[in-house]
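Taking the form predicted on its own, here's one chain by itself in structure tokens.
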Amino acid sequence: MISEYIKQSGESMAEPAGKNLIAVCGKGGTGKTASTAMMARTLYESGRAGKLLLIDADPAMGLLSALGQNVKRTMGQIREKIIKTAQKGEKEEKARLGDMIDYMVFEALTEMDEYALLAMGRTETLGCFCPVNTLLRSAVETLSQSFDTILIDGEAGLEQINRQVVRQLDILLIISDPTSRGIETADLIKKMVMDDNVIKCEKLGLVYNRVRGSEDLLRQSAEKIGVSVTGFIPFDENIAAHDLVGKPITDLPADSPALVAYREIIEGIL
């Protein structure tokens, strides 16, 4: 099923010039998910993203709310079904399930006009089910081959992205608030990438969010930990207003300061 989808996608589009796998991470409360949603809008409005896939890799699934979207099935639900079927020990059902994995992953994909969306979701069954995780990650990687740009919203840290989605990225953006704790988390993530090789990454950048000045000082802080600053996102009252009433972040006014800043960032990294 996935291989057929890839074939059909390739027939309907021109050969892509290249692929971009972009992941967003950072400590909780920095505006990571809102940032991902704004980048998603910037990507599809720019026309430079090609066929765009958004992956919500945070179990909290905040990206769905930020986009104003819902999904019928998550990868976590697929994982639970595989585990429960395996635990039953019924050979025929397990054999059918093996043939259906690609189909189930495809069914978890929600397609809109501007992008496709895949939510990893939560898992309820405790324990390390490494073969299942590896199987699902392989299916996601196979499906991802039919997209030109993939944008991943991950939870704090990198293990969850590495474990459930992809093992290699083109661009990793660390979202930080203008605080010492934000910088400490950025330093930790950088060490996970550079020293521990948790995930392979071609480019690593730091984005300061909700900035109200002191850009020189923030840039100096980034230099101390050896991370380049990709951009500064100003504090934006429009985001707070949208959050207050539950409006999707993608519905921000076109001239919203944060959205304008993300246009510049996307322009610089693509």
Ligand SMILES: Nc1ncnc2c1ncn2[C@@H]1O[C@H](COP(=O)(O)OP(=O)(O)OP(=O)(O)O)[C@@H](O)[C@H]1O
Contents of the next structure:
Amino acid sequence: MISEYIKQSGESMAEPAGKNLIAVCGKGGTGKTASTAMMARTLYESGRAGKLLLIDADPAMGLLSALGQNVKRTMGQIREKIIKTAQKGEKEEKARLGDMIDYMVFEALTEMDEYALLAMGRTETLGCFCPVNTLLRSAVETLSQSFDTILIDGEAGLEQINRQVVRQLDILLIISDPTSRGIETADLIKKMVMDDNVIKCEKLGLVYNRVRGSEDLLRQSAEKIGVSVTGFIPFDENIAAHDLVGKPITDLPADSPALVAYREIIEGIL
Ligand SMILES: Nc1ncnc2c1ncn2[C@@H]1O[C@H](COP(=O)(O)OP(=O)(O)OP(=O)(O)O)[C@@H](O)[C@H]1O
Ligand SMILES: [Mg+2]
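Return one more block: the form predicted together with this ligand, after the form predicted on its own shown previously.
Below: every chain and molecule of the assembly, starting with the one above.
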């Protein structure tokens, strides 16, 4: 069923630039969600992203408001249903669970013209349900295969993406603000990838967000931790203004400085 998913708006699109699985991570509050929303807009406006899937992997689900969207069901709710059925369900129902999972994940997918959206949400039932997580992750991985570009808004740590979403990325973008704590977290994330193999990824890049001052100093800090700088995103008054009145970040004016900077980053990636 998942592989039958076909995006309707393909006619006016340029050729997709090949498969890209991109995740965004970084210290809390550095602008991961705003960045994901701006990249999402840039991707679907570029016409080169092909079929685009956005995954909100943060339990707080900030990406939904940054996009001005909602979802009927989260993956967390599906996980609950599976755990309850596995614990209390009839024998027959339990036996069918494996077959039902792909379908349930498909039900959590919200499809729009520009992109499809999946929210991981939070899980209520505490404890380790590794077999359930593995089944769900493999369903998300299968679903991802039907898309050309997948963009994930994550948390600071990468374990949650690896445990619940995907085990392999093409690009991991670490968002940092121009503070030493942001860069320290970027360093920790780099070590998680390079030394601890928390997740596999082809390319690692650092994006400085809310930049107001010298780029040279920031570049030097990135050099010290051995991560290349993918881009500098200026502090953008429009983002603050949109946040204040709860307007989606994706509705920023087309010439908004941060959006313009993300357009360049995406051009470099695609
Ligand atoms: N380039 C920018 N210019 C101005 N304000 C920005 C910029 N990027 C993000 N912000 C603001 O910074 C705050 C944090 O952004 P955001 O919620 O995207 O961070 P986050 O890393 O996703 O946070 P969390 O760790 O809580 O998920 C928000 O108020 C957002 O509007
Ligand atoms: Mg966020």
